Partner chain sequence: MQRGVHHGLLAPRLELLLMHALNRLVFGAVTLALLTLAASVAAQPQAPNGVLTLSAGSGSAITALREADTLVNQLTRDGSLRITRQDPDPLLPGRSHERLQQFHQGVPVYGAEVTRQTASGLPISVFGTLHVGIDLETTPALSVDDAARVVQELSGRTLFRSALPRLVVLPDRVNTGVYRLVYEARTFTGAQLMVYFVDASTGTLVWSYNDLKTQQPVLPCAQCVIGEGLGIKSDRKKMSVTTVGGTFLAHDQLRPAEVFTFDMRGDLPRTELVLNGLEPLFDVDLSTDSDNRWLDGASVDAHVGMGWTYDYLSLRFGRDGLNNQNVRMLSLVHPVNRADVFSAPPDLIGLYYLNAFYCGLCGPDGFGVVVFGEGLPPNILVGGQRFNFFSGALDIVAHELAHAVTDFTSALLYMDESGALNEAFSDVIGIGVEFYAESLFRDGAGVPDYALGEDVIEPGGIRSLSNPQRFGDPDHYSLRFLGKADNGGVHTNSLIPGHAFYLAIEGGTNRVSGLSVAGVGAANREQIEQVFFRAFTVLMSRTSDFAAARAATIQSARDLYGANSAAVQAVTQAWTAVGVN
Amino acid sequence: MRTRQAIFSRYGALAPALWLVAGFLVMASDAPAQPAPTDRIVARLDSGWRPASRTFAATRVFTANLEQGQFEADYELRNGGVVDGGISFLLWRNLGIGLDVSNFRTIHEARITSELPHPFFFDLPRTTTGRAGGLERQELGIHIRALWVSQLADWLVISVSAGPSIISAKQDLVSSVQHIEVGFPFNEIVFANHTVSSQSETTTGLNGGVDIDSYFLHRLPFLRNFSVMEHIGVGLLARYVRGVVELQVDDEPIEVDLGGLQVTTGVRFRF
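The form predicted on its own - chain by itself:
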């Protein structure tokens, strides 16, 4: 099930991009240059993928057997799905402003390396490794964008944008670990379990992106009789978001990078 969902998320979202490529092939021959955009409002609804991975680490110190022990959790966030939508307004000539909302979610794991003091001897810690799975990262972003819009044809619009972002992040963090002692003389331990603490925080960041929109659907033979199709198109958005948040586990700060490159495709509505 997990593999099938991953395949759908990665490839199913590319269908509008294929329509976009088809539009280029259909319309490239008779596309007059029209640098000034003609539509004042554009709304979009996208889905896609964040292909890049992110890593961060956190070390926790605890007391056991009258000594200090510790464990380090190395988190690796792989790719995940993105749902993204927004609206933009053309203000003057090629300049516009937009407001977008995006949601990113992924399930990942952390590699745990522990040092546990010996019950009989000082300065003789035992080490072990394990994995904590099923950890969740979720990012809800609000992106304000200043846009430069170029209408290359009545069916093709390209915009470049940048601006600030407000990112609300939720992250599962490993707060404690449990081990099993392996018989006398207790020189070995086995990673047994872990405890998860879910932390949330909001921060600000930056975003920048390129959006390519195509409105060729109304020229296709089986759609040209529907005038409403002149206002509906498909698009491809590549956006990079960058932010840093500090999460707390038992009053210990952990710095976590947010955002990354995301590629989404979907439907466009122009007015």
The other form holds:
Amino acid sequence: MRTRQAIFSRYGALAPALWLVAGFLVMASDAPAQPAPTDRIVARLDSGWRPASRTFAATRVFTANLEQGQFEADYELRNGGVVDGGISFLLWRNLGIGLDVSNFRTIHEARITSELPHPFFFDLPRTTTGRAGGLERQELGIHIRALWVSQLADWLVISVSAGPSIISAKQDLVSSVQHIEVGFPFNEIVFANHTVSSQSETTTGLNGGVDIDSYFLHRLPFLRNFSVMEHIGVGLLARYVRGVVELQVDDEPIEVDLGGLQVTTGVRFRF
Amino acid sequence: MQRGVHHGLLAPRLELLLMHALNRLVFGAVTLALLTLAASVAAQPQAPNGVLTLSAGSGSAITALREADTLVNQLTRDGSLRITRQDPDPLLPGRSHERLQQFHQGVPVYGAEVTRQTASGLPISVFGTLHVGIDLETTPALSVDDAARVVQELSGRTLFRSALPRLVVLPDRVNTGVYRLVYEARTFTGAQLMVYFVDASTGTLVWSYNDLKTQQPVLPCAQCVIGEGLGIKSDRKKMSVTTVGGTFLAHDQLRPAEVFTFDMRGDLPRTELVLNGLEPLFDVDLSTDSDNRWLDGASVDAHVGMGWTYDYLSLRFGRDGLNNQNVRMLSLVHPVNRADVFSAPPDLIGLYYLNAFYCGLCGPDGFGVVVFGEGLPPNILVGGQRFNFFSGALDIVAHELAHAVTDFTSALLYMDESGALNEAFSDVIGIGVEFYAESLFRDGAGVPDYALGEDVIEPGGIRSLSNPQRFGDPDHYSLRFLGKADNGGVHTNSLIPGHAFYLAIEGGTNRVSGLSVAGVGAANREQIEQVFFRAFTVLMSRTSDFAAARAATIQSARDLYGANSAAVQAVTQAWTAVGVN
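Having seen the form predicted on its own, could you now give me the structure of the form predicted in complex with the partner chain?
Full assembly next; the chain just shown is listed first.
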């Protein structure tokens, strides 16, 4: 099992993010014809969806009928809602920096596969499956972004960003399962119940994404007279976040993948 | 023996019916046999001196089967046959089995039974023995109390409350056609479970035999928890036990039939009182352990072995325990102290040290008890063999419990050929359980084979179904024991059907006849187990002999696997090879 130290050695040094920032700087200095935005500050407020499902599994062992039994929980994360907001500053030419905060929450299930030792015989476990529902996953992420911003037209701005993330994750984990013995000859068991342990942990990760902003509202006939509309637009953000956290259930570590692809839309304010 | 009194005033209706039916049966069967040259299991209605043997199965001429069925119906309507048991077939849907007892003027005729198998009301097989022409007055001169006093004088024991004498018509064992009105009573003497037949007129002892089913001849819910025990070979076993007040007791409540293992702690006088039903057993008498890690191998193996035997009966044959109604299973371990063997009389050594036995009417509730012998100190050899705790051999545990199954089904008379069949069935079950449990043992224990008792009587065991001659037992009918010892050699002649069972599975050539058998193969052993179990529990009757066992097992194989099946071939060849035709 991967240790916390190993995970940090994999992601914690943030070396890739730094390399990415360095790359942006080089590109900015050498970019001859990329139009730079005229507004230096952009604020966002989005809501959206994390469309991709992902799973992780955890196996726990226990003692029953004088032998070691176990159950495996396959956590099936569903799509969930994301609220995302942030602000970015144009620093130099096309290069900017941003700070975003996102919150993801979903209620999902876990598929439980249990192996329970037989009461009469050694090495003849019974297996059963069940589902544990109502499990909550919440991820609060702070994403630091280095941006490459390109204003393709007065009304269209595209930015590419990448950087490190700090993710605070909360996950409901199945800590134990209960079964009902069907009775003699005890070849069958029925999954009856489960208990849940809510675990939280904070870790670091990476983020990368593309933001397409459009400031066309002031061109609409009925908004033309409102000058503030030149500063308001709409945008679409596609962001991928990746992180790994190690949660504990009764001192047993469980490695959990965080993040994923999320797509959000919302309003943009540029100044 | 006194011949039954012929009154001659009128021919009883039963006799007329039987004689009429007999004539039709014999004529019909012989005619059809000649016409069809039917082989295999032909109907064999024979009535030498008034004893009618019914042996009609699906291999017989259909007319003979119908005649036998009609006879049974007529006698049932007449009241001469009464249904004593009726069960659905546990294996074949739509089939059912009846067991009928013959009565004469309201008194049961000892050993006269018929089993009938039907499918949707149509007869499939009829086996059994009936007595024709009984002419006997059934008003006894002695009362039940008088008979009980006679038996108590004969045995020196108080009769079981549940086993007071009952009136029966006893066919003479030597002179066919001679009958006697007697009282039948049972009592456990401490070394024998004696069955007495006392003349209902004179109070004299007519016949007696020892019905104690021994392993070998006497001569030689919230409280449920799982414990870990070590058998006599230090092999790990799980035990289903009960916890009461922080102590763990050998009381299995997880199986539909409760399993009790009592530790008599070497108290033989108390053991005898318990067996006689004169003293109850309490929780404190159960084998016990303080930390649920059981180290008394005799208790562990007895308790686990009974449970596994229950599992085998249930899962292999669909039988609910010993009586098919989940009667409790009860055993006693440590009936004596090993250290006392040097001062024990020979009969006690033979029973409580060098044996195991099932006592059918014993115990506080009269539902039977298994007692496992204590064995001998490790440094003592008998015949070059060491004797360990008898409960340490799973085949012995199952063997003894199978006697209970027999008692609750065919009740094969524990004497002569029927007694040998009784023993053979127990051996078959013992072997069957051992193979069934092969994958359940741990730590190198429980290697299955066709030897009996090899795990506790070392080296070799006490009997071998694969090679009966190894222990001097007959492997062919021509070599059968014809003496009176051991109830007519029940532990000796049992190897003839036992060897047939082996050959039907494994195949091979009989040493004496030189005939070869194409067995069904070890992978199909369950077929032969099913065949024998069905034949012995639902098709055979109290006085079945080897020939009847042959017919019943072939019928059973036909029922289960079809007339042209490998099982039918194997069973038929096996019986022929051991000289039973």
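This one's a predicted model, so the numbers in the text were calculated from it and none came from an experiment. Positions refer to the first chain, counted from 1. The term rigid core refers to the maximal set of C-alpha atoms that superpose within 1.5 Å between the two forms.
*Asks:* Cα of Trp92 displaced 2 Å or more between these two forms, core superposed?
*Replies:* No; Trp92 is a residue whose C-alpha shifts by less than 2 Å between these two forms when the cores are overlaid.
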